[in-house]
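First comes one chain, alone, set out as structure tokens in the form predicted on its own.
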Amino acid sequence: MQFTILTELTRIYFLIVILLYTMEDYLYFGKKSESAKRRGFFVQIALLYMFVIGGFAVIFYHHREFSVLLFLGGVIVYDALTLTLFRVFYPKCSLLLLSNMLMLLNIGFVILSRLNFDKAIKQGMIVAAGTLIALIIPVIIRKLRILEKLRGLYAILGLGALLVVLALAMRSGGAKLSIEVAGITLQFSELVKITFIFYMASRLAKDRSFKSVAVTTIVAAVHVGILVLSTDLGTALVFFVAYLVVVFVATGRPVYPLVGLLGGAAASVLAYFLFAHVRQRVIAWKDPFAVYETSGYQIVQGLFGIGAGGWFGTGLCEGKPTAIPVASKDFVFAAICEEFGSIFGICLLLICMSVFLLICTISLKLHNRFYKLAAIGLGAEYAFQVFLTVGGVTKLIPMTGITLPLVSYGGSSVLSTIVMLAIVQGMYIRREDEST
């Protein structure tokens, strides 16, 4: 009885902790005064306190390993750094960005050490060697203005290293992800996400006419070419949505995402003729029961997942989500609405929505052309992306092997997705003094 009261109690305490944070998420929107806006930053930063200490504490109260506390304080200590070095190097940075950042980070903490512990401790590591690069890159966005004017290094170093996936990368899943060098498995494709914007932005910023529009295309089809090559099917469609969405951007002209929205469909198309595993999810995606035992188990599996945790969930450490076949990457998302619930499900969602919402915000008041479009695409990309692996998991569309960027387990990902951030970051602070 008392085990089931605990169960109860902890699974009401991580609802009212996530539902306050996504309430104070979006008052913040709202909030016109600073000081109103850091004492909605302070609530939530109090909030993300008590979720990660809850979450190690009931991880811990099951398993009984010291090492479940050394790494609780290890992500305090973190948090705590990342809260004082941004605020001290970057007094004007967007708080609400922070901590969002932070609570996607701690909720992927979370349910990264019920999963598989020793993933936990490697995403704690990448995260923070992301997080030192991080504190770099506003500086950089802030201060070096020549960053417009390298759109040929843009290409090159895109190019390039997708190239050098298709040539010598590893194939998983049935595509081509990602290369091993010194024992360290690199996904470029993930990196190559922020020179492709910057190449569209450095391109169409000043040039909008027909023939910058070609060319951005022809080079843009090269990029997501290369990746289909690859098989690396879910990255080449988060590439051409944002390409969609900066072109029209830039040049206000709907014709263009029409013809490419075509295209794209063509292509969908051509690639289920194409490739035996494209096939493969789509029949999963049409009736996963009926091809349960091979391509369907996946998608079985997580649905049975987010339905034995209903709204409120199974309880941390109650659940099953272990036996969801890569609960930690591609169906991370899955696993939290088992064991959280539903309710928290929509909230991470929300939180998700928060990042994209203030990312476009930042966007349209930038004078700036080239870090306007920048930060419109790069938003595109996370928003996209968050798209893509909820809907493969709760079977609104195919699985693509996307992963839910700062949650799920995958170093290149969660280190890409941080630099992103501190981009935006960087802009946000540029838009700060230009109104100054």
Second form
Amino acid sequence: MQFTILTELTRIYFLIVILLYTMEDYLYFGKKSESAKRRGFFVQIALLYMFVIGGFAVIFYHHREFSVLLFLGGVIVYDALTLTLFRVFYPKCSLLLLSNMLMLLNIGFVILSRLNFDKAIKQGMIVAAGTLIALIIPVIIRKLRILEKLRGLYAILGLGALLVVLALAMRSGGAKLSIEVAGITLQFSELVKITFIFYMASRLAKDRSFKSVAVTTIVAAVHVGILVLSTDLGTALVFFVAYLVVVFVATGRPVYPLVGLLGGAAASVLAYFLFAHVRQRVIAWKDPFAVYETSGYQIVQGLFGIGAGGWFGTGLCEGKPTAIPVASKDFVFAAICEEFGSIFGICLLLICMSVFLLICTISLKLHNRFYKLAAIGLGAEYAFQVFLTVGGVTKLIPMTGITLPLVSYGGSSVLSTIVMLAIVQGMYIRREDEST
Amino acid sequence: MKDPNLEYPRGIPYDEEPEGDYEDYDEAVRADIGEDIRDILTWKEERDALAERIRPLDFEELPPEEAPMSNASAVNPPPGTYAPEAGPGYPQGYVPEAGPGYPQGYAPENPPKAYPYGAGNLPTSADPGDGDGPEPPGKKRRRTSRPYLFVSYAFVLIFLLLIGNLIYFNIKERDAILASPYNHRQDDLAAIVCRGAILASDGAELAVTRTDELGNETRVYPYGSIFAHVVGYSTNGRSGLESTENVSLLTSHMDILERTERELKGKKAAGDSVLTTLSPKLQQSAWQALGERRGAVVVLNPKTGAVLAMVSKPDFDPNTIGESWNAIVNDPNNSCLLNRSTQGLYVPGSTYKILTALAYLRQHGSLDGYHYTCTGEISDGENTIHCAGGSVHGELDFAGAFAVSCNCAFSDMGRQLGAKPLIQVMDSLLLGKALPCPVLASKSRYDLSEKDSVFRIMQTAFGQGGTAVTPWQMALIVSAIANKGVLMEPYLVEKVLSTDGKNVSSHSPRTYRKLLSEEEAGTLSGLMRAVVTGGSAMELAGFPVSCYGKTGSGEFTRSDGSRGTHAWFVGYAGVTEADVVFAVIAEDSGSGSDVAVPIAHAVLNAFYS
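Switching forms now, from the form predicted on its own to the form predicted in complex with its partner chain, please provide the structure.
Up next: the whole complex, starting with the chain shown before.
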């Protein structure tokens, strides 16, 4: 039995929850006292629980499966444990970063449960494992001073992992870029995102000479080149932008990113003419309806989804987001906009922006150059991923096959983002140490 | 710009900051992230203030990162407060002198100005005794922060771009996406919403869903085939308004309580109704006047853009489209599903002379002084063009040539004009461009370039050549002429109403584009008036309201190779201002004057009755 009035009420409910949450995100930046910030944090946690309980209640109402409630219980326990453990081990951790990470993960849990329940459970387990790992990362960042001297190790680790990816890509003709280990797909390029930033930060923190920049450029170019050859263009772009950002902030010279951008533009044009898969994506972007039957299908379905949702969404479980191919990964933003509405989508983007701004301010406040550079580099990677996936789904730019960090289904992606944010937590705590 | 007197003490590494975490110069930083956001918002001010302070010391020349902190501290310490220990920032053995502490050889010309912290200007937030250098650490950090701030700005801009794009999509592109024929998402709504009605401008039902006691739904079209193309069908796919208004028809803006009550009884919600601009009276008269001929009639209000009638023949009965579907689509000669008024492409014939006249007018600024002697034929090399029906028109001025539709005169005009003015006029009147149209429409096309032969230009100029236009195209051109050059955006839906009569949305007329100037429109109106008063549409000369128009007989080759003519008549009528615009085409049925003008006459009779 379907009641419009219930749908209407849930739509309003989710909208109010997300609007209040997003508002708190930005009120935080204006708050001076610790106690005010803490109050904001508790409001956000309350809203987080309202969202996730409401979300699973609607899914349960539609599917009437007990396992949904079981998973909800698991998610609630996970949230509570993460909140408690982080705050017990790291009393100085950034509360905003913590609540935002959980909010994005929870939005992911709800929409994944609605799209594909098995995947949601898998995602839940990976997230739990990832968070356990993440718990020890801040202390490493805080105490292990040798981290900034290991640039050789970062380069070898990163390039080694990417060469494995390349070998996989060559063998499968570009279709498969991951290894399956015990039922979990490992996409190495996700983890190389971190070593890559650490490499650049540790090299450029010490030495900003032209020679050093040149060496960094060569190593970065090898990274990007391998990714392009493995047809992982989205990740290649993320690496490229992170490289530009780190070199620019390290040297303070706009000429480097400008030359880099020109080079990048030239390389894109070259890639367009060299690779059929690049051309295909550009064609599908320019007029997806013209190639509706083939490469345009996914983007058109995504647009239908966002269009069907409009500002307020169709209501959770009332839309048809399963009609979008790979809705749980690259197109999760379209699925969210369809059922929760574009206003919710805008709030989601604002939450992502708040995560990025937080990383920026942490980077600004840090004194140690290595961590400064690493933080801004990781922040740039995060923000640019959001841009690539949301821009691709909304037809602002061609699709690049990038997932929405923390929200999309994808073991390695969510794992690397959790680790990335834990590193940033470590830096935040370190900064607190520095300033006292 | 570097001060030659400025000399740094030796032994201090300028180009690289000392290793370590430099706690020494960062005393003033608060662990407050909120502050930095404010800093980001005000950083330009800060930077300018900083530049002002630094300039006298000429530190601006140094790259931000390389302004050595240790040295800066040594340059200008406030007297008396400066007593550095050998902190990490200072190389061992360097002990700044007491007093002003300028490096040797440095003699500031203007010490009071150069001194950044004059009386009352001391940073109050600084912790005293913490080694407060003259260039405050917070400020210095801000300079090194510039690239960081720039990166934050750039990405914030990117986020705003994403948000802006999503907003743009919802406002501008969403309707087209929802109405896409590929989009089947709305079909699911049919399970919970009973499709709304399509109404004529007088409220008559053009399409309505009837539900019997068992809950079976039937879509009924009370007018049968009369509105077939414009209203469309909604089984076996969708067309016409049934397609473009699908989302509105399947959306219910019923009162939520009433809707819940219905849902409790297991009844569907009632979808919204679409009130159109279509007039059953005009539609019926056009439909009857066209008779058994193939063709189309478009009737518009030029002042608002409202579509009053849109007839296409042959037609079909949407009530029985389900049963007749296979027969229709499997018959290659049956084109009854095609909406000829917006999708049929026809050779324009003499109606094209409106465009040639405009090209001539734009070239010469006036039609005065034009004259031509018609001998019944005109040649270019081996090719010859004749006037219709073997007529010889003799001496003609411009209005005369237009009124009697002299092919020779217009061919000659085309030869003199050349291709370029014609191409420019066609572009400005939207030939070859996507036209504004509330239902599916084809682009008209022309086949003329500056490289083409003179004969090709001559053919095009009197309405043959490679030009093919839709009746919709001609109706829009005439509509702009009738409305002082301004084309209003054509529309079919006046309002969307909920079942309890609430206004969900309504259309307000808006300008699409100005196609020609008011003077040009006036001149062309004069020519079109003469066609009625003393030319090929004399049948309407006695009509109680002034009529304006242009006939046409478009020659084409039938599939068996023989020649035939499409009868055209396009024009408008009005007392002081234009009331109504029409475009009539009857396929393969003779001359415009004989066939198309009477059809327009019938429509005008209905309009003014």
